[in-house]
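Only one chain comes next, encoded as structure tokens, the form predicted on its own.
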Amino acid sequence: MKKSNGLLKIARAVLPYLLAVVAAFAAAGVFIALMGFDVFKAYGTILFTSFRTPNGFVQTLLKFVPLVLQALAFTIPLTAGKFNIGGEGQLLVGATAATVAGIVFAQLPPILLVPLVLLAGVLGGALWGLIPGWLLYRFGINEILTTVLLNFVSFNLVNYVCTGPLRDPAAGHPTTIAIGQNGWLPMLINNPPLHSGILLAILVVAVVYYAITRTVSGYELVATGANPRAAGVFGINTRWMFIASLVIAGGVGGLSGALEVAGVQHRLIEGMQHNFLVLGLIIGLIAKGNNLAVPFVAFFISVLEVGASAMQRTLMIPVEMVFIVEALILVFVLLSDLVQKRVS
């Protein structure tokens, strides 16, 4: 009886999401049909490209790594009632710090250089998260404004590094020289290539979930987000909680940049942030800030992203159509929440 009740609860929790996905695909399908494309071929390509070949599945996992970390960089401060819109900047600063460490200390053995590169990325991102945290603590400046503006600062920082003394003169695009090969992440498989960063990303998800649900600090973070005034009355230093959430989020965002450098690009490239910020926000909002739900949503969005690229190559349908689908999923999830609240 208990088992059936548990399954019923899971079904009730998942059903609104499934309906939101179906509604989003149905709505976007109307646009695809009006554009003169085959809706069934388009959705078949989007949903199944990741599972048709080993290369497609590996590409999905590689996309999953930065997306899940960027989503966590958004949901961790959200737990404390704060909005980190600077995940992209934290990724870039983390990637920059990882690249500099990988070039300067290129002669170190792998057992030292790989951790150093990753640590540099984490510290770089955490420092970038500390800035809006300190401005919020000291002057009460809204973290949304500062994190957004710091994104633009990071764009120029990357441009300076990629066109400055670390520039690769042989590259046609602004990029640095490669980090030392000893700083590259070990590979899980070589053909198709999959680096070990995915294990680290999953470990970070587990640690964040455990820390928030099983530790005193996690409880204080949740209490701060639920009602900061009441949390303060019970002795929780809410202002420190705000700063800590932004610094930790920055470290996670910086790690996503370091993994891109050490596992995929092996150098800093201007524009390497792609649309990770927007996708991270969408994942975090669809997951409604639930850190346990984040990896599942991130994997689904990764499937859509890989499928979108294949759809553009094979059917000539604009890849932006997937952005419409993702935005519609978010809209329908929010609508389902509103309906459930009014019904209850």
Partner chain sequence: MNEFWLTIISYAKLILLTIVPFVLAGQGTMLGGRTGIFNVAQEGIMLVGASVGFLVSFLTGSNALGMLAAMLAGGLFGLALAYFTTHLRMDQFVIGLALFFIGVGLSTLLPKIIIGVTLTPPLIPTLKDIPIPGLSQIPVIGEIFFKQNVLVYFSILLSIGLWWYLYRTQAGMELRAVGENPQAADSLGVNVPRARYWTAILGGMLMGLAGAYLPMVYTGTFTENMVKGRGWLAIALTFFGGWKPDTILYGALFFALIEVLAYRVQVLGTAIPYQFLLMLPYLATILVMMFSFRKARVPAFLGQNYDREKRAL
Contents of the next structure:
Amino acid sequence: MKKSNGLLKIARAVLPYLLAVVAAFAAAGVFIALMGFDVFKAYGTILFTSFRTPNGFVQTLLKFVPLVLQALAFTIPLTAGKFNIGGEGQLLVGATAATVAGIVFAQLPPILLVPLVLLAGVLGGALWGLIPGWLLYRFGINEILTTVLLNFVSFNLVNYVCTGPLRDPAAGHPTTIAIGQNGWLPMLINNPPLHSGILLAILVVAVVYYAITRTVSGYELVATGANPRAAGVFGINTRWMFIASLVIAGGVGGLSGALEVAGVQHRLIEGMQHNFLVLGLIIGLIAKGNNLAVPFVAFFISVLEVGASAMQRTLMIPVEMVFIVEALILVFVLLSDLVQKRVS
Amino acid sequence: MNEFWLTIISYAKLILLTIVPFVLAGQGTMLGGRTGIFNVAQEGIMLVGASVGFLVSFLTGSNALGMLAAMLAGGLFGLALAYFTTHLRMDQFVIGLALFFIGVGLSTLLPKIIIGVTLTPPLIPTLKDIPIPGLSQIPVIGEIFFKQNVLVYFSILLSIGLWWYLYRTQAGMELRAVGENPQAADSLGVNVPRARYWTAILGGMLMGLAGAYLPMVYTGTFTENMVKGRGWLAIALTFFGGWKPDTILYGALFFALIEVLAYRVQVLGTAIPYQFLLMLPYLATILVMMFSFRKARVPAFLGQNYDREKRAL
Amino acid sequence: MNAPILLHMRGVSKAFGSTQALQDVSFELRQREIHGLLGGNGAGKTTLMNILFGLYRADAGEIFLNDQPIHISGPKDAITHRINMVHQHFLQVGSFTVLENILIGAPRKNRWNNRYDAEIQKIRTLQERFGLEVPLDALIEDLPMGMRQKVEILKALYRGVQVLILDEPTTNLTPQEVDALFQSLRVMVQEGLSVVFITHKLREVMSVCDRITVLRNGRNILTLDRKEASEEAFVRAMVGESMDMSRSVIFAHAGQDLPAPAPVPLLRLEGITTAPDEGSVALKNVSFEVREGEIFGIAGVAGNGQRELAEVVMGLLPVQAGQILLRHQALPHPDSRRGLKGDFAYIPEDRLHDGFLPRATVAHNLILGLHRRPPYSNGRVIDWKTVHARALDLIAQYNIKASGPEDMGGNLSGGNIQRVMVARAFSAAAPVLVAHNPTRGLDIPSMDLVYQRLLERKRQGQATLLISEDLDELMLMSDRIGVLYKGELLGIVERPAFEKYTIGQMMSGIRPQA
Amino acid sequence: TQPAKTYKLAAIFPGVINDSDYNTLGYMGAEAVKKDLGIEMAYSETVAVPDIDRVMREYIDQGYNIIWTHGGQYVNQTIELAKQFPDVVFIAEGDAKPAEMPANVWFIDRNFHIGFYGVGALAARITQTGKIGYIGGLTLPFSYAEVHAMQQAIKDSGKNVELKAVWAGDFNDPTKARQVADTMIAEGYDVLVGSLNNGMLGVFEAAKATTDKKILVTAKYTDKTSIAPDNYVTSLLYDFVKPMKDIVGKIQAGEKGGYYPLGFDTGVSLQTPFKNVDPAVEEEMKAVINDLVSGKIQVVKDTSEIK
Ligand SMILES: Nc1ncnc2c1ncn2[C@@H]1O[C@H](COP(=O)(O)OP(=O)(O)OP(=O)(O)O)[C@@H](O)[C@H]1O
Ligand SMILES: Nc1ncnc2c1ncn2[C@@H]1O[C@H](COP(=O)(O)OP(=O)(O)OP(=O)(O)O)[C@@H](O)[C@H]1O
Ligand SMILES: [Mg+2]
Ligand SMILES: [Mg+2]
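Can you give me the structure for the form predicted in complex with its partner chain, which would complement the form predicted on its own we have just seen?
Full complex below, order starting with the chain above.
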């Protein structure tokens, strides 16, 4: 009895998502067909590339790591009612800090250097989250603006570091030299390469979920998001909650950067943030800020992303198509909310 | 005329050239905000405007049509925002972000589909300066203000017009009332949804035009992601412009000044690494907000949705 | 005098989600009459008139004006039929001037300028005719409530009205101001207007209205001529048979035989003075004490420092001078954590903004402020099992209409939200309770429940600071009543020396001559 | 000795193949290999830095055994992957021979600086105001090398002209490039040497928009006459057809790796005849170019920072 109820609950939660996904694919399918492509082949590629080959799957997991972290960097402050649009800035500054640490202390043994590199990344990102937090706390400046603007600052910062003393002369592109081998994340699989960062990412997901749903601070974060004024009247230091959530989010964003450095690139490269921010936002919004849903949505989006480039390669369908599918999914998920409201 | 004046003139012209996208997008944001609609999709809408504006004028060979198309595209985004927020009452930021994503995607998708692979860059003729007969003869002033392209004139006249409308007419007063307290306006027979729709749509159109400005004046072509954060800067500008047409214009001038000076410093040579000069517009924006943000009088209902039968929770 | 029927609403029904706000209600209004619309909270009074004014759309029902069926799809239509409404919560733009507020939406020949000379003339004449003096170029947000109400009436008159609806117009007025208002109402009726007068205060109705209609739970119970009816009849009609009067505090007039408080001061304010800043009244040298087992009432017209007083006691608002003592211990100040520490419980005035989490569950709401202490948590981790159990318990005790502890706050009704506030405050079992309008938005039975709980506290020797705009409530429950005027404590009266008009005088700033 | 195995080429481009610029050149190179050598070819556009490793592996999964990454941002990961797949051949691009070079990697060194000596020599001869502006994207080693090469050329020309290098911060932001160019024009620079990709379009627009004086512009990679006929002078033409055919040919012949420097002998050339330049200068330049090609002029590759 009870169990079936639980299942029913889950079904209720998942169904709208499925419908939204179907609707989005249908809508985009019309478009793709009009462009004169084979819709089914396209979707086949998009959905199954991740599962055809071991490499495909590993690559999906590798995408999943930064995406899930970027999504959390968005949803954690969202719990307190704040919008962090600065994930990529936090990723880049985190990556920068991690790289510098990894190069400067290249000689340290792995047991020290790996944690050091990751820690540096977390701190760098946290700093980049602290600035908007402080500007909000001290001057009440809208965090949406400051987080976005700091992204653009971070781009130039990366360019500076990549063309400065740490630059890699061989690459005709803003890139630093590699960090010390000892700073590279241990591999779970060597070929195709799966670095241990994924375990860390999953751990972070679990911790964030536990902290927000079970702890007192988590409760206060939720209360702050639900109504800051009331939370404040009843003793919760909401402005502190805002700062803390942005700093933690920054740390998570920074970690995503550090993992890219220590696990994949082994160096700072201009453009390494790619479109992680926007995908992170989409994931967070599709998950409606629910930290439990985030990892699942993130995995799904990773599948789409990996499938997308395969589709572009094999069918020559522009990748943007998939981006639009993702945006459509978001819109339809939002609409499904309304439908539910109307029905109940 | 001596060297000095020539330099002054050319920089003044550059500044006016630079304010346009900020003014257009800023006024568009302000307009929607005046009825409580907070559009955060500027970046996406401007990209679509740039993309569509370029494509249409490339295909038809007419910049006018291009700008029109850009405004239509932007208007559609404004309409969508108004519909989802005013009609379906969905969260403005979420919808805004969704529209931003769609805009980014479409802007690069469209040229790929429509133009495809060409081995010479698709180019459109950029807007020519239109000297105002008579006025343009005035020394210095004439050179600076009356030898500009049509959009420079338009953005300045637009700012003045909006100011007059909002603060010197009853219609404008009622519009502001909607953004301050829609229920009060509604209870006095003002059509709140209509106000929200048209301001959101017109706002979107202005953003679309702001985007089209880049290929039409600066580059003659569309390139991926060419708005490069100007949309977000426009929002910031609107805040420290205090959501007023006149101050937004001044704010834009300040922006442009920073940008132009940042480049000048680099050209004149300096020890500061250029990356830091390129950060200046963003840092200056934040700096200005530190002192202006609290004071900025934001429309009281900004970002909220009005439902006649729903009491504010 | 049976004047012809001007307006007739027939068979009006309206539902909001699950609540049936109105069920087949009919209502008729004669020419030149003041018609009282009486009923408890949530009875449907506002809804009915909002429908007449076009703010809400009726699910069923029709409206006749001079026997002509009319269709009202929005306030615009109502205004064109010269029907106008003064709302319970004034609908005004604070940052606009009085003039602008009056002219919003007013038809003009040329809407493309702002030269309002003609309009100003018209308003001036109206002001003289009905004695509604207000500075036209003042900003609304700078005006006291009484003034703002005049603006609201001016808005109606300016558009030319034959039916004027006033929704609980006396909430924010002193008894004196009330009399003045009633005066101008009579003038209006002589001038040929008809007035609908919404309230749940019986005495007011009896004093001005020609006829009275009573609503209860969205049905109209009866309509009577004032002359041919007794107070009891209306009370019955309002309350219904449902309620058991014998245990009732309200009808047992329990006030008289309350256990006298012990002479031991528990909470003490000494010379509290706060900084004046825009939008709030500064407290000026406020001193008083609340004793064990005492209910200390604070009377005053809304916006005379009540909110500030409550916030100072809760440690939210910093003070310029003075101190607060609990059991003779001076408390650190300001200290927003005061509630968290367990000595203070708080029912805020503005439940929606200051007390409630619409986007969190009922359970979340019920532990707000208690969430750091046992039994709900050990200070680090929340024990949701216990929370859930307690929540179920409270929902039952205070008959909060919700689908369960996991129900979203936003789905609750105002009254039920208030019940949550009350349940939370009482379950804290704190020695000191600051209760600001604790029964606002509650129907009479629930009101009674609150009063019973207050008396329980009293018996347990806890102290209560009861701040209320409802003088009847204060006189019923309090041992002593202090009157706030412009942030000053003008005086303290002791039961049984309560007398409505002397307190009313203090509320309007006249000091009692010692 | 064993029968020549069949090769499949996968080309990976950082941008869109229709940029009529660096990516288009790459695309034409890949096409040529396909047509002239009859080798199966597939390509991916706008591959972002984080995706490069994945895309290369996907191609290898599909049996492609020549992987060409057409951009400096890929060089490190290409070499990393080469170590893992010894029997796949990789073609990487950069501006200096990498420290380690697995046996199965062909490295294309783009040597931009050599051509820029010619550009510098030309610019020095055509400026009226004596102020030459170099507009780069980012301060990369090759950009510095280009500027130093121009300085060397200006010195050799014995002309007293000033060379100023500025950076748009992005090779592909025409708007920024336009604003930089506008500023330089305002400061009296009349010859603008562009070392940009999409950004170039902004420089041309700035020149076109200047009516009161004549602004001359040189570009890079492809013929850009059509963009600004009245301001365009020349372009440092690059070509990947010959290099790619050479390399793939060698691969087929069993040469799995090597170093392939680009130069005048591999299709790099200063586009002639120059536009908007008087014949006298054209003549002088012929000599310079001959000395360059013949190697009589040795261009120093100096990647030190520009003060
Ligand atoms: N906008 C609304 N949304 C949802 N429910 C509403 C709304 N307005 C009124 N209701 C419900 O309709 C019923 C009647 O409410 P109404 O405001 O008319 O009561 P009232 O008699 O005016 O009470 P009060 O004395 O508190 O003003 C109540 O249950 C109320 O909750
Ligand atoms: N802001 C709102 N938006 C939508 N529905 C609301 C809103 N407020 C209340 N409701 C719905 O209207 C119903 C009654 O709300 P309201 O607060 O007016 O009840 P009430 O009559 O004041 O409560 P009570 O009768 O217990 O005093 C509730 O069931 C609630 O679901
Ligand atoms: Mg109610
Ligand atoms: Mg009411």
